[in-house]
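In structure tokens, the next block holds one chain alone, the form predicted alone.
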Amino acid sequence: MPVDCNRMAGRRALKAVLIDLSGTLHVEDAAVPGAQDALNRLRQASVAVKFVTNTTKESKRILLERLQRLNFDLQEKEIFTSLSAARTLLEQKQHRPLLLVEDSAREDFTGIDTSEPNAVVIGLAPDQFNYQTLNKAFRMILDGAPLIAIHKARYYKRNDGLALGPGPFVSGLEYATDCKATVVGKPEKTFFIQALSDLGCCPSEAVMIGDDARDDVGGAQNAGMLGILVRTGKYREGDENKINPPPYLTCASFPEAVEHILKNLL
């Protein structure tokens, strides 16, 4: 039976923890120190755990393999990605997309008709962000094709430093075509509600942990959750001051966030 969140006033006992992946549990092929043990401790508590990510540079399967190599205990069904949300939207609207995503992410769109595309879908695709491809997308949008952003992150953390996300390229197409993209990933409220849908709980019974003040924490809090910002990954000094309301909590890393949840929210 679906949970009627509208009838539930105020904050209730914590039932679910949503966890960002890149920058929160790991940066590329390096785990955040202590993150594996912290996740194991969290799993021993009476709380559901789900992993929510805007990562679009690789498929869910490849992402899962990367995390399992780093000794994280998680299953594919526990990961909810913006790629999954984008695929659902394409199926609902019966769009045939021009997919601006990396080859390693394309398997999550297997079976989607991409012949004679009538929609533009953009994720993180460094190899696709060239003038010719972006100009093709520009012309399609001018001719009426919808622009769908898997997410609009400004930047993300790599081993060699911060790197541009898809957001600047989406914004460029919005500016050039005078249209607004449909965004499906974080920080959209619908993304967080979808992520919670099979956990049987309301936003007021959930907390989100992530390294992106706007997309992770701000988005979750706008959806009615608590948000914990970690100072790892893409975090930069002062990020907690960029959103209103500010994060419920800002802490050094994922293990510290888990420690707070176990001591104060359960």
Given for the second form:
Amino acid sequence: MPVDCNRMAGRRALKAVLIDLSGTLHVEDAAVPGAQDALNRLRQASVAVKFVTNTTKESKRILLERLQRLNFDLQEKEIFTSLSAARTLLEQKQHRPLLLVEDSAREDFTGIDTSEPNAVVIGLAPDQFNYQTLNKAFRMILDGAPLIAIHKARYYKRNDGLALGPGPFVSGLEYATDCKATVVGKPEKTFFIQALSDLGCCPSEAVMIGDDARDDVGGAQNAGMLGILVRTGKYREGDENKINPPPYLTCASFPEAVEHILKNLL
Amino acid sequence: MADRDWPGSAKSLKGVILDMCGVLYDSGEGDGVAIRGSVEAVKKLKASDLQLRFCTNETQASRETFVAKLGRLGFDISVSEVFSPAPTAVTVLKDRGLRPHLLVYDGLLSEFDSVDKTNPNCVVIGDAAEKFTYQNLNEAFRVLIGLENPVLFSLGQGRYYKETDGLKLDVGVYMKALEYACDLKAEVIGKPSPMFFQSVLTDMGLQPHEALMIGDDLVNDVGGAQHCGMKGVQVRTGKYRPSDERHPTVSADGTVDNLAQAVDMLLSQRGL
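Okay, that's the form predicted alone, but what's the structure of the form predicted in complex with its partner chain?
Below: every chain and molecule of the assembly, starting with the one above.
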């Protein structure tokens, strides 16, 4: 049911919570302590819940399996990824992509024609970020192929430390070709609007919980939502001071964020 | 377009700095090919009373290897006359007490032999070509992100260069990648950095207005030199394009067909 968000004045009661995955509900294969129970309490409060992620290495199915293994209660249709957003764009423009994405992410592009590619799609693909493949992508873009970035995250947290995200490689190619990439993932406004679109609510009726000050909280707030920054995952001391306006709330972890929502926003 | 003040100002010059690739020779298969008249032109300059130095952004090979190649092409040049980013970087590192994590082509490593590379507190990247793997870039990134005061040196900032089998990404692309990842700005060592040109001038003991730069790259050679107060002349060899003579921001002090013509004009103005 379409909602006219422009007619809304001020902030209404909370109708939806968008939750980041990696770094917020879990870090690699370990759940954030207490997160499963917190999610259940949130569901009992009858707000719509959606899991939004810029993770580009994994298809929705893989994400779902990991979360279910960690005893989180969710369904595949509640997951919205930047890969979903990229696919939508490719279909709209009828591009045939050179997919610089991990094999595990290709599932989400099943059915898209990749022969004689005329567009470059960059996700998180360490195996593909070698000199030869980047040169190939570079030459395609010079010849006119659009550059689509699943997102431009600077880095992410792995078990063995921080690791480069796709952002640096997208920036490098933008510099090489003097072109601008189309970014489809967080913190783009359209990503958040798309994520809320089938929940029948406006950004002013939604809150985002995540560990990335710029991409999760900054992006959501820029789209008109409230943003809660959690101090888990890739969070580093002082991140809350790096965005303007600052987060609506900064708290220890997902369970504390849920407590705040249940006490103050419903 | 009309030449500005060149070669009238030639009499007050005390030194000449030459770009190499595109001025002395063209790169290609093997050693490449000397540009017609350039070997003779260098000989004439050396026989004159002008000081002479050479300036390049080459970072895939050490100066020794590079100079040996030029010797095979007929040029009489010694390593001490050549300024490339790597030795300048070494000086900068030592002056500032910095210990580098290196991401450079294997052929360049020997330039850094005298530098303490333990417990790195900065990163130096050069044109590493196929060594620009995700893993190597990640290592460089981790050094930077772990430093309280991260410093990234980039040997040049080129976007791409031409090789026989197509265009290839240059060091500037990876510099931008690390800048974005770490939210910092790299320090560029090499053309067109003013510090690089200044190091050549210091070595020659000259003030900027006493020196002339001759190169094929309008922005990095000529523009870079002019920015430091030197005169800059462009040659119509190498990567020169006719549109360079209508460039929106850089106007060469003079444009000549090749190095041989530049040297003849220069020396005849000085009455030699």
